[in-house]
Every structure is written in structure tokens, then in C-alpha cells.
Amino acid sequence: MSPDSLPNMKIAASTVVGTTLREHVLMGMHAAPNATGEFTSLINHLSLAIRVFNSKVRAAGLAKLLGYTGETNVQGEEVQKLDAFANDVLLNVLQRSGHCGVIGSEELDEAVFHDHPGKYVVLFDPLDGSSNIDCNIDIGTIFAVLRRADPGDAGSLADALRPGREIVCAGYVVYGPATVFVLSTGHGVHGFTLDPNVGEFFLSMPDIRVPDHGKMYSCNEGNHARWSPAVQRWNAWIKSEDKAEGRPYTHRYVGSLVADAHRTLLKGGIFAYPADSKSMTGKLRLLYEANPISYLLEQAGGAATDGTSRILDMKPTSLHQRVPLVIGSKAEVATFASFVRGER
């Protein structure tokens, strides 16, 4: 899993509880002997623009930044003013880095691109759950990194449109009660809780693993008319009682994908948002959301599919393509995919 581009990059190195999101990357890269420091940079500067963000969220109603801005985003979507905010935070920031040769968001049209030999990639989601900002409910910022095949050129769509197994780095925050930063560069996956006092983030959740079974499922059940009926005779089974095996799952759904997906990261069990009738080819996008979830999931042990295929195998066609989405603990996956297939 670990690509290419981070050679021997033992970030994973520093597991110790306390130890500053800073100090961790830092000494990662000290064990990469090609080491040039933009990686950390990066990383430094993505944890600056979640912390001015954070800042926002936890005064958003006395910031007059609630509601939405009257706009729609490229995918048709309502944009709240946090969602604006965010997205401007983000780019803003990565701009100013030096180290993005391509920025592709979920509120642009289109890519944005530098003619400075910037040696990555980042796509992000910059505010994800946004419909649930006016009830006060968890959201989320997710982001993936891929380093360029050809820093020294400008930048261009090909690019970004690179298969999940290609990215170097992905992580997702939850504005929660607390603000956890999930992050991994290829060698496990690491959870830091932001000190509103100090400003910093510190490693809380070192080395996080998928149980291997979980007791939850969690999906949108207002869209059982529309699922396939491969899908509704998993949810049936699902919740049918069999003590033996553990059933009925404990249902459970947030609709922000962090929330969800950070619960099942922790819990283990299945996230599953399927294709329908109204999304044939899936809800989520997989440059912003499936892919950097899916491989936080991977390197925690866990399995990410779009019901018949690996969500990391898939070659993007576009930057906004859409896709089904199923996380989780790989047996229950595993499940998942087997009705898909007809075997149950």
C-alpha cells in the first residue's frame, strides 16, 4: 500500500499518546532517507487551515456564518456559508504552500492548477454533512494526497484522475464534541485530538485497528424503496434475528460520511451507501470521499468496495464522479458483497 514517492516513510514510528501531530510527521520523515521536508510542510499547512476552520465552526451561529449563500455547487447541491468558508480556507492555504501543483474540490467546477513545480495533489471535500450544520450535528473535512508523476510540468487533470491506491495520504476531521484529526500516510492509521487550549493537535488514538466484527450497520433507510433487491435482502438479513451470529444489528446513522465512517473506523461493522433508483451510479464522490475513507479503512485493517469491486481499483473518469459506497469490517463486507453477487 505504501507508494513510491514516500520511500520507507515510517511515520507510524511515533505512537507515543501526547506526542504533537507535528512531531509525528517530523519524525517520520527523518526515517526517509529522500526526505526534502514538503511533505511535512503540507501536512503542517492542512493542519493550520483545519484549525482556522475549526475556529469558525465553534462560533458559527455568532459569526453570522449559518445558512446557506443563496448558490449551488457544481453538484446541484445548496452551498452553506460554511461550506464557502472552508472551501476558501482550504484553497487559500494550499495556494499559498507552494506544494500544490493541482487543488480539485467538491465546490469547484473545475480543478485549479499552478505552473509552479508543486509535487502534489490534493482533493478535498472541505465541508462534508453541511446539511446538518443548522442542527448542530458532526461534520467533517476529508482530503486525500498524490504526489505528481511530473512535478516539474503544470499541472493538469490526469493528474488527479489516478486510482485510490495511488494516494500517499488521506485523512478526514470530525467537528464533533471534540475535533479529532484522522490521518494516514501509508503505514497505519492515527487519530489526534485538538487542545483548544494550546492549539495543537495531539496523538490520542495511535496504531487504529477495525475490529474484525462489528455490531452495527448503518445506511439510509429512507431509500429501501429504491435499492435493488440484492441490497434489500442484505438489510432484511441484517436485521432479522439470529442469536448465534450476532443478529439483529444495532442500526445507526448520522448522514454526515465522517461521523459514520469514524464510528465504523472505531466500531467496526458496515457503512453502506448503495446505488438506487435515483443514483444509479452512487451518491458519493469518489475523488473527495470514497477514495480517502477507503484508505483510511484499508490501513486499519478494514475493507472498502463499491458492492462488486475494490473502491481504491477504480480509475476516475471525471473529477466529480460519483460512486456506491461500503466500508467496514471485512467480514461483514464481505457479507455485503455476497448478496450482491446472488450467493444469498
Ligand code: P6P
Contents of the next structure:
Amino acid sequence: MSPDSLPNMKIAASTVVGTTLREHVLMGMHAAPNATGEFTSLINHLSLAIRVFNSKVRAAGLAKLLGYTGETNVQGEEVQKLDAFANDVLLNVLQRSGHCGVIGSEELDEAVFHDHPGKYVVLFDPLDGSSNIDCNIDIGTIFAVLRRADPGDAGSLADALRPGREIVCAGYVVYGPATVFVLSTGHGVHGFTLDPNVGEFFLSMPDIRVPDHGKMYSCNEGNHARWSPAVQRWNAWIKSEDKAEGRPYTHRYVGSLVADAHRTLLKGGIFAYPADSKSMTGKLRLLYEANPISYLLEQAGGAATDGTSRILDMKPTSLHQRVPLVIGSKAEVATFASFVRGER
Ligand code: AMP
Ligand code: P6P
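Next block, the form predicted in complex with the ligand, ref. the form predicted on its own:
First the chain shown before, then all remaining chains and molecules of the complex.
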């Protein structure tokens, strides 16, 4: 082979096999000063749990994992078998990783404190959107990782009740037409798609950025009568005709946070689950839904508030507390806030 053909081979070689999640995370480790490899190992364990769970999601109908267990979780919601399985897989794999001193899950009333001192806290919603399972609509897994102040100490709830700005890693998985893993370790947001034949996640969306403006708004219009007058004014504005301002926006709403957040991350616009007369403090959970999603939106250049204040600055008071959530393009989130502040 003549030397001048080598460059082409080099280019060809680099496109034969994509970058795996494992390789991407390893590169992050080499770039992190004094990293011991625990963080990298933790992400690889998360990836393992997600791939195990994914195999069950894809065969849930055959594996008879659909249908209710008859129990209810702390949210008062029927626990479906797939919820329970997702929780068990994450709990088992994370505990045996040895890196988690504290684990919090939507499916567990209390946080789990591991007897040996693990360096990290992992908070997760093992299966978000479970009411959509039986309709074969996108569901997901959401997680946030924080470092414990002193791994030598026994784990405590205080390790978990910290503002989202202290997150060191967050991600979600959308079990949709493809299984897509969106991850940030503080250096931008990257999307990976699972090749089920290989069992690996491959980098498919490097450095995701939220568009400055979007053309879609996402909210449960069925809650309109329960919203505050300010939110109702925003809703009327975004649906009203104004060609110069590019209105009305298009409405899209799946009812699975991971699906609605993923579309908003990629296409911009706004997703809003405001407080209402039924859910006075909002419906979505701060620690394992709003915080990780907000961390990812901000890492991708978007914004995330409770309507007016930054989600990541909120000081949690309880493991399952709920919060209003408004995420999306900075401009759209700022417009929503101007209505809530009574400026429009
Ligand atoms: P470790 O010593 O492996 O627990 O890592 C210590 C800190 O370095 C982590 O909390 C991260 O903030 C950073 N870090 C380590 N490994 C990685 C990685 N693979 N990607 C990004 N950041 C990392
Ligand atoms: P609603 C799913 O149950 C969930 O927790 C989120 O995934 C989703 O964004 C929200 O609730 C949907 O709530 O009241 O519109 O059905």
C-alpha cells in the first residue's frame, strides 16, 4: 500500500466503528485532574443497569412485565412491574459498584445508605412516564450524581438534599424508537444511541446545543383551568396569531418528561409544568427529575426555572419534594417569567 493512500485509510478507519460511551467517558477521565477512576466506573455501572433494563423494556410484553403490582409508591401512584424491575436493577448494580454512599429513588420512601463509605450520591427516577408503558409510548430513566462531602462518614439524607448546582453528572435515557442515553459530566451534553446487536451505546449527538428560539410549546393543556391567571395569559399569548412574532407556536405534549424534555433540548422552545390549584407546588420531583433535566438544559445552553427562579439554586428540603418546572430556550423561558412577574 503506497504511503499516500494511508490518509484515506485513516479516515475510513475512524468511521468504521463509532465512539462508544465507554470510550467517551474514559477520555473524560484522562482529562480530569487526579481522577481515581471511581467516577468512570460509576457511569459504566449506570450504563450496565440501563442496558439490562432496556432489554426488559423491549421485551416487556413477552416477559409479562406489564401490568400492575398492586402496590403504590410514595407518590400514591400504582407501581407497575416495569417500575419495580427498573428500580431493583439500578439499586442492585449501583450498590455493588461500591461507589454509592447514598441512593435515592422515586420508588423508595426513604434514601438507602450503604454500610461502606461510597464517594457518590445517585438520585434516580428509574422509570419515568410509567403511565404510558401499556400504550407503548416513550418512557425513560433520569438520574443525577453528586459527590459526598466526606466519603469517610456514614451516608445521610443531607448528602442528597443539596442544590442541583452541585451535580457532577446527570443524564436520562429515552426508551423510544431507539434507546438514547443523554449525558453530561459538566463538559457539555452528548447523546448516545444503543446498538442492540452490539450492546453498546455509540456517540450519535456530540455537543448538543439548545436552539436560541424554538417553535414548540409543551404543557398539559388539560390543566388550563387550574393554572394561575398569569400562566393562563402566557398560554393565550403563545397560542395567539402574530405572524411577525412567529405565533402561534406548535403544541407538542407526550406526558413523559424524558420525551418532552428530549424534544425541547434538541429543538428548543419551551416545556412547562407549572404549579396549579391541584398540584400547588408543581407535580415533578426536584431531586431526580427537575434537577437532572435542568442541569442538562443549562449545560446545553438552555434555561430551567420554577417559573421565575433557577431550579439548580433551589435548596431541597425533602427527598420527594415537587417543584414547578419550566425549561427550554433561554428566550422562551425568559418570556414565561415576564408573564409570571406581571410584566405582560
Ligand atoms: P474520581 O476520582 O474518579 O471519583 O473523579 C473525581 C472527579 O473528577 C469526579 O467527581 C469528576 O468531577 C471528575 N471526573 C473523573 N472522571 C471523569 C470522567 N470520566 N469524565 C468527567 N469527569 C470526570
Ligand atoms: P400529567 C409522568 O407520570 C410524569 O411524572 C412526567 O414524566 C410527566 O412530565 C408528567 O408526569 C405528566 O403529568 O399530569 O400531564 O399526566
